[in-house]
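Just one chain is shown here, as structure tokens, and it is the form predicted on its own.
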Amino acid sequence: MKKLEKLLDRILRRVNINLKVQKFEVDPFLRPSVPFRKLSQFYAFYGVTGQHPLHFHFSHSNLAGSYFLGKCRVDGSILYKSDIRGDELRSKGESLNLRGIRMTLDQDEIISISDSLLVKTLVHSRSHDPENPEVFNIKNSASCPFANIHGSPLEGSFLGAFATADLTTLHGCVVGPFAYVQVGELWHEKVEPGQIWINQTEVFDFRYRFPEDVLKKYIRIEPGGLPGGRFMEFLNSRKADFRRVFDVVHLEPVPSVPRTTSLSRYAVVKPKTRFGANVLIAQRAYIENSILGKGSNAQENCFIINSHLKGNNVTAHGAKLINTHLQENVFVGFNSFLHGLAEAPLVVGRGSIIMPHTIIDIREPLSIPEDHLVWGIITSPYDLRLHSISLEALAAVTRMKTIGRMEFCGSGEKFVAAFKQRINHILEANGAYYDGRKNKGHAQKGQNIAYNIIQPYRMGAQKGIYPTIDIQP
């Protein structure tokens, strides 16, 4: 394994240099979640569907148990059980306005990942760098176990554990563990760990920060160990339900999937779990005793437990709901930890936004009213009336707002107004909106991928790196 551990040690050198202003060295965070011996074990796999542009080129690379869909290069790059999504780049000849100038693309676009490691993590969406319009960037980075990369070019960058970049570009900077950035662009900057910062310049910007001793409950993690806490917990006491799922060829298909909706081949799907129509299954989501209705979804590495889904409800990438019932047109963000109570669920109202990396682990009953916006930590009523504030009450704000830990500042009748779109956004791309002929999206798209895996050299001084592929339509 000398040439993988030789590209280990290259790539873990290249995002120190870039950090070196931050005084933030990678290796302490990365190593002990990278089973570097077992790396040459896993296979990775591609999905062809004719819908989605093919090609992908991989050198010089380790791509244990990595997803591929879509336009993607990796080069002298370490992936491991990453999911690299690429069915919403954009194509040639597509046209779009940037920073007020229309612009039309002269060729696809393409996820490049380059002298990077990824470590569990998720890359989607179309690149949001209006410099770059055509290259999806990932170099001279590093992510920790269940970051999210969405939409979000990275350059000499660190994603610490359940991060999440969010339509920004960063450059040389440092994400902590459980925090959220979607601000478009970010120089040389330190994000805290359990930081929340949306901000759209000279519009709007949402500040919030986990209490220290809240977030190490949930996620923790000390240089040169393992990624701990609650949320650790959870994922690892159902790890094994996935390994059946990879590790047979053939599955039993599950029974009563309407012909509209997506159920990925490498999803856990449990027994007393129902699906309505136009509904997406993300690979590595897992369903038990749930219902989902119609427009509904769950994307990559959602967890969705004893749980009633309405309808038209998007659950974003890393979210986790246990005991609880949303009703119709309910969005939960990124990475979000909704666990009611067996005896009584928690219920969501109609319309309302969970913000991401929210937390509601309830102690006593919780409904939270309809069309209102909540975030931060809450385990009961008292804590909802401090993280939590109505639509219209929000959209009132032109000034700024402070309740509890968290800060508003600007428009907030255009915040609601952005969140409300992208929503929408979402349920239309997803197919959520599909009426038999119109409005198709990936859970109609998405329903017959046929998988291809590719596998590692098993021996010699090559072992664990892949060799060089180059696959065309």
Given for the second form:
Protein chains: 2
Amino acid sequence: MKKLEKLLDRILRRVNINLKVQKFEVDPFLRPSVPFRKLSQFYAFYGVTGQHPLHFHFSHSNLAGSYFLGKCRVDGSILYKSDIRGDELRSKGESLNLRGIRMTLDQDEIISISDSLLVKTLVHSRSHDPENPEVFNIKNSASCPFANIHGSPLEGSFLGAFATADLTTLHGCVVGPFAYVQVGELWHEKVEPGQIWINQTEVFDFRYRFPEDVLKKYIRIEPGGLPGGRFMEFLNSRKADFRRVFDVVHLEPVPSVPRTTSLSRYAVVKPKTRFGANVLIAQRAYIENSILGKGSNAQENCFIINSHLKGNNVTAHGAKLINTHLQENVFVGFNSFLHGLAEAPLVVGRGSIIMPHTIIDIREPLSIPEDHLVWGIITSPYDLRLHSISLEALAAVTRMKTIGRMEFCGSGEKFVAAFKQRINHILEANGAYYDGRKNKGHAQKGQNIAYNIIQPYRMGAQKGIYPTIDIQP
Amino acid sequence: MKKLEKLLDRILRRVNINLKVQKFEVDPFLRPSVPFRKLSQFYAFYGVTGQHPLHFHFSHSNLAGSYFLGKCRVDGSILYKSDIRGDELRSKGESLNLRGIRMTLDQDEIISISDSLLVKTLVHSRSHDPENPEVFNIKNSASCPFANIHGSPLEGSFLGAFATADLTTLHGCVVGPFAYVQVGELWHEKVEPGQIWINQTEVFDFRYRFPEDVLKKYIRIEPGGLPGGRFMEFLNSRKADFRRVFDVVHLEPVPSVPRTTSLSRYAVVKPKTRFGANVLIAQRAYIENSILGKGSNAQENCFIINSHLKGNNVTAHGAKLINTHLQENVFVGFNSFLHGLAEAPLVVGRGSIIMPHTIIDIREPLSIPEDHLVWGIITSPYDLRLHSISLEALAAVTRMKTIGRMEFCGSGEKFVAAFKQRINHILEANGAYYDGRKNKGHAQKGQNIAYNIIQPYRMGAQKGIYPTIDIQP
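Any chance you could show the form predicted in complex with another copy of the chain after that form predicted on its own?
Everything in the complex follows now, all chains and molecules, and the chain you saw is the first one.
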């Protein structure tokens, strides 16, 4: 185990160097989340499909429980139960517009993770660093459980538990727990816990920050300990159900999944669940007693329980739906927690947008009207008024709008348009619009996936380190 | 599937070119044993231990169901359910005596399999080609189910079903079904079905050939069909028991296996079975209602049913023991079939040697005295007289001895000594003599093995082909 311990030390030191300016040390937030015994026991796995250009390279790393798809290299890093999905990387020859300048990629894009520690973190999409479109780079960085790195190269940065870096390049930044940033680029910035921040330079800016007492109830971080609070309690209570899917090589096929729907064999599906066509159920998703209508998806780390998704619904990475009914075209953002009760369900009207990192936790029935934007913390109809706006009203904003703790400035019209465009893109990418010939997406491309299992050295000084592996077509 | 079909054609053609002189075509013997559907469904796996120098390289090949340990490369080949064990390869710096000349290896030995088709074949030990001690080479060759390639580089050669090439370099040879050769080197030779042949140039020569009618009963080959006969019937009746061990990633540990005993998680163990210390149960072994005493082993493809092994017993690759009691230090050679009945058990006395490819198939109890050499086909006490000799009597032979169909010439003393030395070496290599500190063998070195699973492309033109994989420390 000696090499593995040294590797962890080395990574933490490298991250700390980068965050010295912030006076931030990552050790107390990450050491408790790295269980050495499991690091040398768990296998990692990668998918091979024939649809995604293939190149994996793993060296001097531990990859316990992690999953890979698409081009990826990992060097000198520890990825514990992380999910690295490179199926939206750009391909060689693809032409793109960067700040108004056209350029063509002369090689396939690759996710490169070096000298980093990612714990239960999802890495997805493609690089949004205009300086480096061929490499989705994560270097000298560390992230805590259920963080999302989405289209966001990271350098010398730290993500707290349930934090999301979305389409944002981060250099030397600390992003607090449950914070969400989608702001293009940040240098040596500290993002406070529970801060939701969406910014397009000189176009719009959306900010909301969870009150400290609310945050503490749902996600509690104590340096030197594991994350606690309602999110973790919810996840821990369903942890055991995942054991079987990781223990068995070939699970019996689940009956009656439509041909154009993709159900990962690393997802948990419990009775009574029904899937429509063009549905994507990603690995590490959990579905129980629910109906997923045509073109809806359950992305990684999603939980959908006693719920009904009418169709074309996005349940983004880490979102949880319990006793929740989504009308058509509802979008639920990253790590949202929508918790109704059997006797007090939540209904979300057609076309509404649940912002990333929204908490709706009700004890009486609640209906969200159609075409609304919803954010923050909602436990009652009263809260809803302070944490929502109709898309029509928002589109009419030209300078500024404050509702409760939410501050918006800039063009509401452009904000709504950008969101709608992105939701449409997500549905398209996931295969919601597949018609049997055109518009293939992940739901169709990931169907014939073969999973390969890799394991670390089991004893000696190398214990827990994976052999150097290079995989090419 | 197109590339896979082309690959098979290409391999068969390459083997045929080499065997043109023999007027032999391999296609009718191998095509029926290559199930294309399974080739693209089954996973392959390799072991990583930290005790065996690591280098795997797989390119343009199908490896369905195959297993690898130790350094190995496979290029342009199809290995279907084969077992490639490189854990006795020589290491860099090892000094060896070749034909009286000392030389030191300047690199680790590697098994290299190229342009070949191996079906359910076991490849084991190290190169015995004095011209090439760094590479255990298998090239332009094909082998049928349950063949053994043991320490035997093969070039342009064919092995029939249940054939064994043991410590013999083969160039352009055809070895018939159930034939066994241990003769050093053969060039453009045809070895008849059921021929048992052990030769050490100018020292001794042992020959026995199974009568054709006996052979047909146990192993029947019809060009264009699958192998048939009692061996295959026996194997097919227990095939289903292996399904579970290949379907589950982490099987529950079997209780009460001594710490110095190694039980592969890819073996089948059924009640009520007990293991002593220093026992090795290799992958693909099957043990049922049996006792394996201290230092005994069950190598790949062995079946041990209702049997008792007293201790320090070798059950070589593919040997089967049913209702059989082995006293201490009994050796049972490759692919032997020892079949007693509950009411008519077989007892083999201390120190006796059951030659490779021996068939004992009885309906009344039979005891083989101690320190005897046994070969051929035995179904009664009468047969035993015609197919055995005491080691003492054999050691006294100085020129020639004929018993039934067996012909021996040369030094009986040296023959017995060579056999005893080899058995001792096998026990030592397998860890039978481990005392808690010294004499570690496979039983101890293979204990902390991690299994890695690799899978082929599941669709498209590449279907059934494995990605190019390179694995190093």
